[in-house]
Structure formats: C-alpha cells, structure tokens
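One chain follows as structure tokens, the form predicted alone.
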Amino acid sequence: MKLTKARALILIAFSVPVAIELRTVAGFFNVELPLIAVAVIEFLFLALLFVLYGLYGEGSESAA
C-alpha cells in the first residue's frame, strides 16, 4: 500500500487524539502517565512515519 500525502495527514490528524486518550486510558490502570512522555511517545510515532513516507511515500523510487 502506497504511503500518500493524504494518508499521511490523516494518520497524523487520527494519532493526535490517540496520543492525548492514552494518558486516559494509563489512568484507568492507576498509571501515572505524564504530558512529556505522552509527547515523546507522539514524536517518535510521528518521526516514524516520515521516516515510512520518506521511503514508501509519493515519488520513491522503492514502493512498486
């Protein structure tokens, strides 16, 4: 499956909220998760899929 600008933008948009949920449902477990490791979870899954779009992406010489 061919990673799209359009797929991009919308994993992007739909793991927003997942994100912000998680420290929701971690309390649920009476885990303490805190805002900053919400956000380092996020960046890693965002560089993540630049890093995907980078080499299955729109253009890429790789992605048949």
Given for the second form:
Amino acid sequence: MKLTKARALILIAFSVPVAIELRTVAGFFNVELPLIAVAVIEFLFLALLFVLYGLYGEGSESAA
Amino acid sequence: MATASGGSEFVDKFPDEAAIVKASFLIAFVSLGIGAFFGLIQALHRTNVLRVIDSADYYTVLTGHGVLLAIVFTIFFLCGVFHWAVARSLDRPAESALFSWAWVGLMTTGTVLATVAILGGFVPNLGMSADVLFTFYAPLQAHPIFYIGLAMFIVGTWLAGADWFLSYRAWRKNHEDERIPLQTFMVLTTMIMWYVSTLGVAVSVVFFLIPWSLGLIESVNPLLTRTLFWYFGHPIVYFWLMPAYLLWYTVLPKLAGGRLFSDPLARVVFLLFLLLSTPVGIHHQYLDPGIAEGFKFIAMTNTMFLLLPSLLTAFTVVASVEHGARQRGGEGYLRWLGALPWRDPAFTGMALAGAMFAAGGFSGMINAGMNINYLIHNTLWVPGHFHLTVGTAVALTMMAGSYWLVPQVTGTKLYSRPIGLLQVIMWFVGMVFMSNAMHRAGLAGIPRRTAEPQYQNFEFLTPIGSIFELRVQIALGGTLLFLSVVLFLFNILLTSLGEESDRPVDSYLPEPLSGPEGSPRVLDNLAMWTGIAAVLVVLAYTLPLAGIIQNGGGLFGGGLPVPATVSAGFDLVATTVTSAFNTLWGVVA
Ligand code: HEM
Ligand SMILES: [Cu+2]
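Mind pulling up the form predicted together with its partner chain next to the form predicted alone we just looked at?
Let's see the whole complex now, leading with the same chain.
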C-alpha cells in the first residue's frame, strides 16, 4: 500500500493521542516516563514516517 | 432512501430549497466564526497565556461562545441539512417557499436579538447584558430581549418542523403504501422529540423568565426553571446529534465506497432516541438539592439505556464503512482501514468525528454515574467531555459534511480538497490536546466557567505531569482549533465564489444493503411512538416537578404560596402517580 499524503497525515493525527497518553499507560506498569521522553518518542515516530514517505511516498518510484 | 438524483443536481432541481439551505448555512457559519474566536479568547485567557479581555467580561464571552456555537451554529446548520434531506428523499419541493423563508426569518431575528443582548455586556453604560451563559439559570438574569430572542428562535424551529411535516403529508397523498423514506423518517422522529422537549424550555422562558426579566413577577423558583431547562437540555443533545447521525447513516457509507448496512436498524435507533431522550434530563442535576435521590436514580437508569442506540449506531456505521472499504479492495482484519478514501475531507472528517465520539461516550458514562459524577461535577472535565461530543462529533461532522453538501446547493466545486483535509486533521489534533487536558484538569479539581482558576493557599495536583503542561495543552489545542475554523470558512467562502459546474460533486446515494421492506410496519407509526414518548415523560417528570413546586417555595419561588387550586391539583396528581407506582412496584417486586 502506498504511503500517500493523506495516509501519512492520518498516522500523524493518531500518533498525538497515543503520545499524550503514553505516560499514563507507562504509569500502569510503574514506569515513570518524563515529558522529554514522550517528546523524543514522538519525534522519532515522525522522523520514521518522514523516511518512509521519502521511500514509498507519493512522489517515489517504488510502490509498496 | 430516495431514488437516484437522475443526473440533475439538487440546486437545479430544487432552487428554492437550495436557497433556504444556503441561507441557513450562511448564518451557521458566521456564528461558527464568531463563536470560535470567543473560544480562542477563553482558552488563552483562563490558561493565562494571553489576556485581551478583562476577567470581568469573561462571562460575556463565554455566553457568546456557548449560545453562538451550541445553539445557533448547530441548529441553523441542522435546519439546512433537514431541509435538504426532506426535499431530496421525498423528491419534492417544500409546500411553500414563503413559509420556509418565514421560519428562516424568525430564527434569524431571534438570533440577532439574543446576540445583541449578549454583546451589550461589553458596553457597561448600555444597561443591556445577558451574561447568563447558554444555560440561563436563574438567579442570573438577562435583558428581556435575550429571552424574547430565544423564544422567537425556538418558535422558528417549530415552524421549520411544520414545514417538513407538511411536505411529508403532501407526499403521503400519492404514496399511500410506501415506507417513509429513511432520511425523512429521521427528520420527522427528531422533530417529534424536539417538540416534546422544547415544551419545557418554552414554559420556562415564556411563563417565568420573560415576566421576571420584565419585572412583572418578583421572583422565580430557580430549581423549577433549572429542571425545565434540563428537561430540554438533554434532548437538545440529541437534536445536535441526530443530523450528524443522519449524515453518518446515509452519507458516510457512500463516501466510503459502500452502502448503509441496515435501514430498519437505523429506524429503530431513531425511535429509541425519540423515546429515551427526554426522561433523563435530571442526570444533569445529580448535585441539585431539592430533588429526591430516587428520581436521580431513575434518570441514571434511563440514561444507561441510551447506550443501546449509541452502540447500535457504532456497529451499523462501522460495518457500513468496512463494507465500503472492502468494495474498494480492502482486505484483512484491520488492513481494510488503509483502503478508505482518506484523501476526501468529507469522509475523513466524519470518520475522525466518529472516533472522537467514542471517547466522548466513555467520559459521558462517567458523567452519567450518580456517584462518580461527584468527582467531576462542574469541573473542566465537563467542557472536556462535550467538546468531544457536540464540539467534535457534531461540529466536525457538520464541517466535513459541508464539503459534500455546500457544492450541492451552490453548484460550485469545492475550492480545495487538500486544505479541507488539513482542516479536519487540525481539528482532530487540536481537540485531542484541548479536550484531553480539560479532562485531566477536571480530575485535578479545576473548575469550569471561571476566568481565574487559581486559589490562594491551594494547589491543584495532577497524578501525572503538571498543571502548567495542561495549561499549555489547552492553549495550544484552542489555537489549532481556531485556525482550523479559519481554514474551513476560507475554503467554503472560496467554494461559494467559484464558477458553476455541471457536476460539482457526486451526490448519488445508493440504496442500503438491507432495505426497509421486510421490517415491521409499526416502525413507521409515528403517532404511536409519540404517544409512548409522552407517557414516559409524564412518568419521569410528574413527581419531581410536583415536589420541586411544593417544597421549593411554590411556582414562583420566594416562598410565595402556590394558589390553593393548583396545589390541590398537584396533590391529586402526586398521590395518584405514587399509588400507581407503588402498586406497580408491588407487582414487580
Ligand atoms: C475554536 C474552537 C473552540 C475553542 C477554542 C473552545 C474553547 C472553550 C473553552 C476553553 C471553554 C471553557 C470555558 C470555561 O468553562 O471557563 C469552552 C466552553 C464551551 N464550549 Fe467551546 N471551544 C471551541 C469550540 C466549541 C464548539 C464547536 C462548540 C459547540 C458546537 C463549543 C461549545 C462550548 C460550550 C457549550 C461551552 C460551555 C459554556 C458554558 O460553560 O456556559 N465550543 N469552550
Ligand atoms: Cu444529558
């Protein structure tokens, strides 16, 4: 499936609630996640998406 | 659902109706713009990020926000949708264009009067204000023209309903044995619920609040007017939601590439809402003194029954969307999600609105529980909840629906799909920030409806994160939401200024997978359902109202005695209903 712009935007959108609630979920397992860790994880996710978009995105040749 | 639109577009086929829809949408969108701007001011003010108003003016802004968004924007928009839906599904114009303009005119006049009264609050020496919030509880008092405007607005909606019933009656004459087309069925059941429930607010406004604000009577019984407000205040929630449901049931499956799963199930859902919407209003008054706990318990039980039609809707709509995805080649347990038309802002907006509604449903169950309600009552949790429901499930569905509906009434193509897509996603992200933080702030005890939620020698504590983070999230979310509204209005404006097109949008709606033919005819017996709804209302409200009037200082409060005849009448009703209830209880238990 091609990673279109629309699909990428949807993935970004759904990553936000996950990121916001990440500390709560970690808290269930007695892991105290600092805010900065959440920011880093979200940033890594966005970076990964960016790379994938470059590889399989709308403009690229290779379709997944 | 009516047959294919046969090539010609709505605006060509029904030019008068299209004009009414356009006018309704225009007023809705102007209100949305102003209301969203007020929302931004509040979000920044109460988080102490940016203060452009005096804290003393906070209630003026908050009243404007609540009234313009929750009452004017939503209801004008839904009148447009209903007018469109009735004309297209019955395949006939309204009986009289003049009559249609009359209700648009009356509602508009009412809106202008109420808005003027509210905005008057910014000019102290005007002597006119309405800083009473959209719930207008006594003893807060507004200038009479606020209540008069409100009454005109409500009467306008009654006339609008009459317009749709007249269309239906005329259609019935030459379609004697046919089932009511689904969209018209939805409009009519919703309007019956609206007639039943607005009676409460009409009595409150006409008999108590208007005479009181004019100085004709000295006082009112605040618990009585509050109860009459919530008698209407819960059903209004379904008045907001039903047009969104109409779009989810009849339009969203098509946008997803499929068809509605079941027409009869949709009918059952709308009937359940007609029956159960009104006898639950007391669930907003769990903390009101003067209403016996038993009545609150009954309201809670009825409320939990409302989960049934909500879950039926979730199932039917998701099943229809999945069907659409599979028609488009989607496969797997979850991979079909990727095959949905995410590029289409109308689809994506409605789907995101539905997803947020699920979250709103969960926080709503907490509001509805008599005991856990104490935890969050009047905290910021509550606005957090309803910005997911009316503020997103309804408002975002309306905006997304506009991307598909507006071209049908203007005859012009949508200006920009990518901007539309960005807009709905911005709304989703903004609301995730704002609403989530509001819920959390509420759990920490931060009150709603206050410009300065700070107390000396008291610190709000959160289990995770800090109050500062929550404030930043509310301010950030509010800003994204406001920008999203700006993009929306800009896109719609440019759409309406665009060039006319022969085929502005694919407006064909396919038949449901399972049609109404096999379902029981009794579903369409509107008179019977109205009767049952009325009985349920009488059962749920007679005793509490009698108690409030007798124990709460009479009809007009202030300790004024109830006239002897009225009081004897109430006694009679109260004893009859109590003994009937006791007998019933004896049989059941
Ligand atoms: C631009 C987007 C919006 C922003 C930034 C926003 C912000 C806010 C804030 C911060 C409050 C809480 C104020 C307080 O309790 O002190 C509030 C209340 C409220 N909002 Fe919104 N909101 C937005 C959109 C909406 C929409 C679309 C609706 C409904 C269709 C809505 C309906 C309400 C209502 C009914 C209240 C309660 C007013 C009251 O307590 O009397 N808002 N809003
Ligand atoms: Cu309610």
